[in-house]
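As a starting point, one isolated chain is supplied in structure tokens, in the form predicted alone.
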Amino acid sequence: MSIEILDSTLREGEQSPGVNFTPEQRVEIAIALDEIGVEYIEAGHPSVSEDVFRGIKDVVEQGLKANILVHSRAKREDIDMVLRTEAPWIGMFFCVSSHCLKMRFGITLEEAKRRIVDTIEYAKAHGLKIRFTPEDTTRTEWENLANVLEILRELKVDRVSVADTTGVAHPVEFYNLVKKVAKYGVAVHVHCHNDLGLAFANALMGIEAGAIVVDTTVNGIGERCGIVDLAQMATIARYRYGKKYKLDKLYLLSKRIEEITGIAVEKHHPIVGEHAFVHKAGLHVAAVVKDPSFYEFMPAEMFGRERKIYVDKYAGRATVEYYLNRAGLKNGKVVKELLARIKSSGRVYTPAMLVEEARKIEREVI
């Protein structure tokens, strides 16, 4: 099974509010993204404003390994700004469903296939790779639909991206849809939001019914309640696909990324966040200190990050041990006193602490 990464920090994570992306820090974070092994990166939207558009052609001139797609609307002004760029990739989109139509573009579908046959052409005419976005598509009727997938058939489009662009569906039907929709033989691409909590369900059923490629953005990041998490793809595309991306890299970029926008990473979001792996419970300390995988799919090294041990009331034999031989003091009498005392304290004890209670105690006992 196939299953590649199209990361959108640099678009559809710009669109966070707050958030605007200076030309050196799409260059950057683009690099980043190479180096992780994305094999697509969309560098953004170069029709927004000039330092988007600067930053966009900054990025296409660093050579990378990552294939780079710019984003479009139909229309022929903006495949013009991507020619500009000189990306071979454009990612176009229009909505074709019959509110859209008739209420955002006061259109007709034939109208609307009309200009989706224009821009293609003219976008296909200037040597471009395109992967096209029938926006809103989980919402589209199933008819209007199959008359542009009939279009990106004729006209040999490079790629087709399912969007649930309201993160409302339901991952069976996500599942069905993307089933249909690769029937028609184009490469298919999922662009799945978050606004119900299901972008990542829904991306993982959208490969098993065909799709290839996912888009992603660090830390999930983008409108709304964002996308499709990158480290939480990378990962899941290596436990279960067998995919070779540098997990190891993740944890800095998400860092530099809440850097930058100033978007705080939740301490429980998995494989990136501070609670990651970090260990509380006596029970799970003291299978993890004989053998992480009772308690870590993967191990905390894989990804650059350390396993960590909590120290509370909830604390056992084996989380004192752990951290007194760490300090070369295996004295079972001290570790005895120093649990009872950690359990009758209520405080949170740092490793420090607990050394240097571990010496009072053992004065005393001596």
Given for the second form:
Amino acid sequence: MSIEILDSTLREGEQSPGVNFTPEQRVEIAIALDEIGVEYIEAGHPSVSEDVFRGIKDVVEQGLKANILVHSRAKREDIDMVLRTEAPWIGMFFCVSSHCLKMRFGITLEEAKRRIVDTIEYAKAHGLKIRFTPEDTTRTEWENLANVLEILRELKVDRVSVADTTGVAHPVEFYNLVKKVAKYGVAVHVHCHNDLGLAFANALMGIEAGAIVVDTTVNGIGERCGIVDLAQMATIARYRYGKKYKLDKLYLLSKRIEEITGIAVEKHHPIVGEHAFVHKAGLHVAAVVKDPSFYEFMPAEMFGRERKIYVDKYAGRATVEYYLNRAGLKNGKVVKELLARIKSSGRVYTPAMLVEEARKIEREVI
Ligand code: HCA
Ligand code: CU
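Please could you give me the other form, the form predicted in complex with 3-hydroxy-3-carboxy-adipic acid (HCA), since above is the form predicted alone?
Shown next: the complete complex, the earlier chain at its head.
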């Protein structure tokens, strides 16, 4: 089973409210993604504005290891823009659900097919590698999809992306759809939105059904509730599928994206959240100080992160001993009294407060 990551922070991520990357930031982020080892970077949608176009071109000029893909509507003028960026890959999308054809575009399926063939042939004639996305794939009638898939197969399009554009798919349903799409022999990508909190589950089901590339963004940002989070995907790719992404670089990039976008990561966010490697209950701490694997499926150090022990009334002996040992205060008599004070105080103790209190007790009691 093969898993590759296409990170779309610079395209899908930029579609988050309040996010606009400068050309310099676009390059900085692309370099960081390349260092983590993602195989594809979706660098942006050049038809949006001149500075997006320039930023994408700058990314292409970096000569990164990752393949650079540029987003485009199924329109010749958009394809021309992509060509001007000199990126090798185009990601073209067009919705062929009956609802879209009738109510958005006012065209028939036959007209849509002609347009798809024309734009694919145009992009191919100009040497682009193509990922084609029938947008809103999960809500598109199978008959319409099958028509498009036949075109993609005949025209030897490199990739087809199954997009759960509105995040509505159920993982089992998504699995079945990807299986059906994969039968056409065009390599499959999956693009899963998180409106129901199912993006990651759907992406994994997509992989199990034969998809080879998953779209991600840093911190999972994107339109509305975003898409699959890069940190989670890179981690599971390593943990379960043996991929060697540089996990120790995920946290810094997450922080940087938080800073640039102003979109805060939840404290309990997997891998990159502030609480991801913090242990609180006394029982947990007692186990973790012996061996972190009791309560960490992968150790904090793998992610360049620090394990922390939180101290409030949930603390136990092991918590107090841990901090006293660290401070070189190995006094068994202090432990009991200190723990009692922590438990009755109703406060959260920082390591410094804890040590100070321990010294106080030492002076008072001993
Ligand atoms: C969009 C919609 C999209 C496209 C995905 C793709 C989706 O253009 O913003 O082109 O592969 O979720 O369907 O992100
Ligand atoms: Cu999307």
